[in-house]
Protein chains: 2
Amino acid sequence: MIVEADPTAHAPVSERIYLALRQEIMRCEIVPGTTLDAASIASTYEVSKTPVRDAMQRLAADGLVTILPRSGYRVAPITFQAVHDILDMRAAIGPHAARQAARYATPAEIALLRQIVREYAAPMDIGTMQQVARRFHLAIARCSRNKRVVALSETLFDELERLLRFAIDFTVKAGEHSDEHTALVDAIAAGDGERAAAIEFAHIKHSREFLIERLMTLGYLSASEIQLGGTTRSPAE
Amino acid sequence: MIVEADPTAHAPVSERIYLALRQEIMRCEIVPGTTLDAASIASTYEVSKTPVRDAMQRLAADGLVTILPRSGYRVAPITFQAVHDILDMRAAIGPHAARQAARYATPAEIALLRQIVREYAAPMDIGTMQQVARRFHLAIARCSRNKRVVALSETLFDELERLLRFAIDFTVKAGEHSDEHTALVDAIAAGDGERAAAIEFAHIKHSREFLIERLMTLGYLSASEIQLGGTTRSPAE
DNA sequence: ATTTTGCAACTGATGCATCACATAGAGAAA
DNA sequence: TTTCTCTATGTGATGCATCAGTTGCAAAAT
C-alpha cells in the first residue's frame, strides 16, 4: 500500500479553510460587513462546500461571522458597541488574570515574563509590539491555571488586532510600555495579586482610552453608535 | 414528499439539533463522557447527518463536547479542572458585570433586580433557586451594557447548572442568600461599584467552597485531578 | 399619461440529504 | 505481544429543495 507522507493528512480540510478564512478577517484583508460567497470561496479554496459550511460556524461561534439563515454569512462589522465589549471584557480578564498569576505563578514562569518584558527594550514597529504584549498577556493568562480564561484572551487579543488593524495605520510609534510591564511583573513575583490585579486594570484602562481616542480622532467612532464597516460605509477602495 | 406544517420550519434544523443536544448534556441525561454516535442522533431526529455535523461544532465551539478527529464525539467529560475553570471564570466575570452594573443600571433595572431579590423569600427547591439566581446574576450582567458578559455568562451559568446537576441531587435545601444579593442591589442603586463588585466576589467565594466541598464529600472529587464521567469511569447503570 | 405601489415570478445562494472515501480503533490471529 | 484485518464513524463531494432578495409588470391613483 501506498502511504504517502502528507503533512496535512492529520488537519482536516475544514480546518484550513476556518483558518485561511480567519486570518483573513482578522487581517481586514476582508472588508467587515462584508457578505461571504460559500460557493466562491469553497472554488477558490477547490474543496466543497461542506468544510466551509464547517468553518463558517466555527468562525460564527469565535463572533467574527453572523449567520444570516437562508441569506447568507457576514463577517462582523466593526461597531462601537464591539470594541467597547471586547475592550471591557478585557478590562475583566485581565486583572484576573494578573491576581491569579500571582497566586500561582511558578520561578520559571516569571523568569518567562521577564524575558518577554526585555523585548520591550529594542525599538520596533507597532505592529511587532503588539505581538510582543500579545505573547506577554497570554503568558500571564496561562499563569492563571485557567485554559479558559487562556482561550478567552486569545480571542480578544485577536479581535483587538482586528481593530487595530481597521483603524490604525501601523505607522504610530511605539509607547513605552515598558516600566508598567515590568511593574506587573514584580508585583506577580512578589506574589501580590490585589496590586498585580490593579497595574493590569490601569493599563487596560489605557489602552482603551488609547484606541478610543485614536479612532474617534480617525473619524471612525462619530457620536456613539457609529458602525464601521457595515452598510453604511463603502470599501475605500 | 409530505409536507406537513412544521411551526419550527422558519428554524435551521441544525438549530433544533443544537438546542436539543445542548439540553440533554446540561441536564446530564448524557452522561459525562460518553461518545456520541452521530448517525443514530441522525436518526432519531428523523434528518441527516448534515445538520447534526454542526450542531457538533457548535456544541464544541462552547465547550460541552470535544471533537476527536476520525474517531468521535465525545461529551466533555467534568473534571476537577473544568470546575476551577467555571468557577474562576465566573469569579472573574461576576464582579466586573457588578460594578458595570453600579455604573449603568437604570432605575427600571434596578427594580427589576429588586422584584427578582423578593422571589426569594417564598420558600422553593434548590432548583427553582437556581433558576430565580440565574435570572438575578443575568439581569445584573445585562446592566454592564456588554453583550459578550452576558453572553458568557449565560454559558457559564449553563454549565454551573450541569454542573449541580451531576453532583448534587436537588434535594438539598436551599440556602438563605437573599441577605447578600440584597446588599448587592443596593450597592448597584448607591452607585458603588466597588462595593458591588466585592459582594459579588464574595458571594462568588462562597457559591464556590460550597460546590466544591458538596463535590469531596460526595467523593467526585479526591486529591486533585480525578476526572468524572471520563474513561475511568463507566456510566452508573 | 405618468408615477407609485403591490404582487408575482425569477434568480441566486443556503441548507439538507445522499453517496463515497479515508481513517482510527478494536479484535482476532499468528 | 505484535500485526493485520475489518468494521464503524467521521469527513468531503455532489445534487436538489427551499427560501430570501430582486426585478419587472400590471393596475390604480393622481
The other form holds:
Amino acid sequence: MIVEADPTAHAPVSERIYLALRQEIMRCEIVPGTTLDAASIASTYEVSKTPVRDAMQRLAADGLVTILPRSGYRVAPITFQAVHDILDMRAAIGPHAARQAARYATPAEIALLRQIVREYAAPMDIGTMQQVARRFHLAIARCSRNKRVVALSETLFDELERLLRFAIDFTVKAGEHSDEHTALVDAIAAGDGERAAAIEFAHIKHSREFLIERLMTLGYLSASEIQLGGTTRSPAE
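Can you switch from the form predicted together with a further copy of the same chain and show the form predicted on its own instead?
For this one, just the chain is written down, with no partner chains and no other molecules.
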C-alpha cells in the first residue's frame, strides 16, 4: 500500500499549528466563541508558546480568532455582520466570474464544468455536495482569467463552509439540484455572459435566503440583527 506523504510534514512548526487550527475552526470542530489558551495548545503540540503565538497572529489576521489579554484567544463568533459580509461579497464576485467565464472559457474548461455537474446526479450528503459546489464555482472563477477573483473566491468558500457547517448537519443526504448548474454551464458555453451572471445571481440569492433562515431557526440570528439602520437586509449567498 502506498502512503501519501503529509505535505505539512516539513513545514515550520508555526505553519503546522496554523493549518491544523484553521482546519478545525473552518470545520467547526472548534466551536465559534470558544476560548483558546496558548499554553494548552503548546502542550498539545509539545512546543513552546512562540510558534503558537505566531500561528494565532495569522489566524487573527484571517479574522478567525480575536486576541485576548494574557495569552488568550477566542474563536470568532458567527454574527449577522460576518454572515452578511461573506454573502454580500459572494453575490458581488460570483456573477462577475460567471460573466467573464462566458467570455474566456475554453472547450476543455466547459467540458470540466459539465463533468463536475454530472457529479450532482450521484447520491451524496451535504458535506460532499458542498465540496462539489466549491470545485464547480472555483472552476468558473478560474475561467474568468482573473487571479484575484480566484483568490477571493477560495477565501469566501472557506468561510462559507464554516457558516454551513455551523448551520447544517453535513451528514444529511442532499437532494439533487443540478438543473441550475447545467443552465449556467450552457450559458457559459454559449458565450452569454449576462444570462450566466443572472443564473449565478439567482442561485446565490436563493442560497443566501436558505442559510439566513436556517441560522434564524437555530436561534443564532434574530430578526432584529437582520434589520440594520431600519433597513431589512435581503438574504443572498
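Remember, predicted model here, so these are calculated numbers, not experimental data. Positions refer to the first chain, counted from 1. C-alpha atoms forming the largest set that superposes within 1.5 Å between two forms make up the rigid core.
Asker: Does superposing the core leave residue 205 with a CA shift of 2 Å or more between the two forms?
Answerer: After core superposition, the displacement of the residue 205 C-alpha between the two forms stays below 2 Å, so no.
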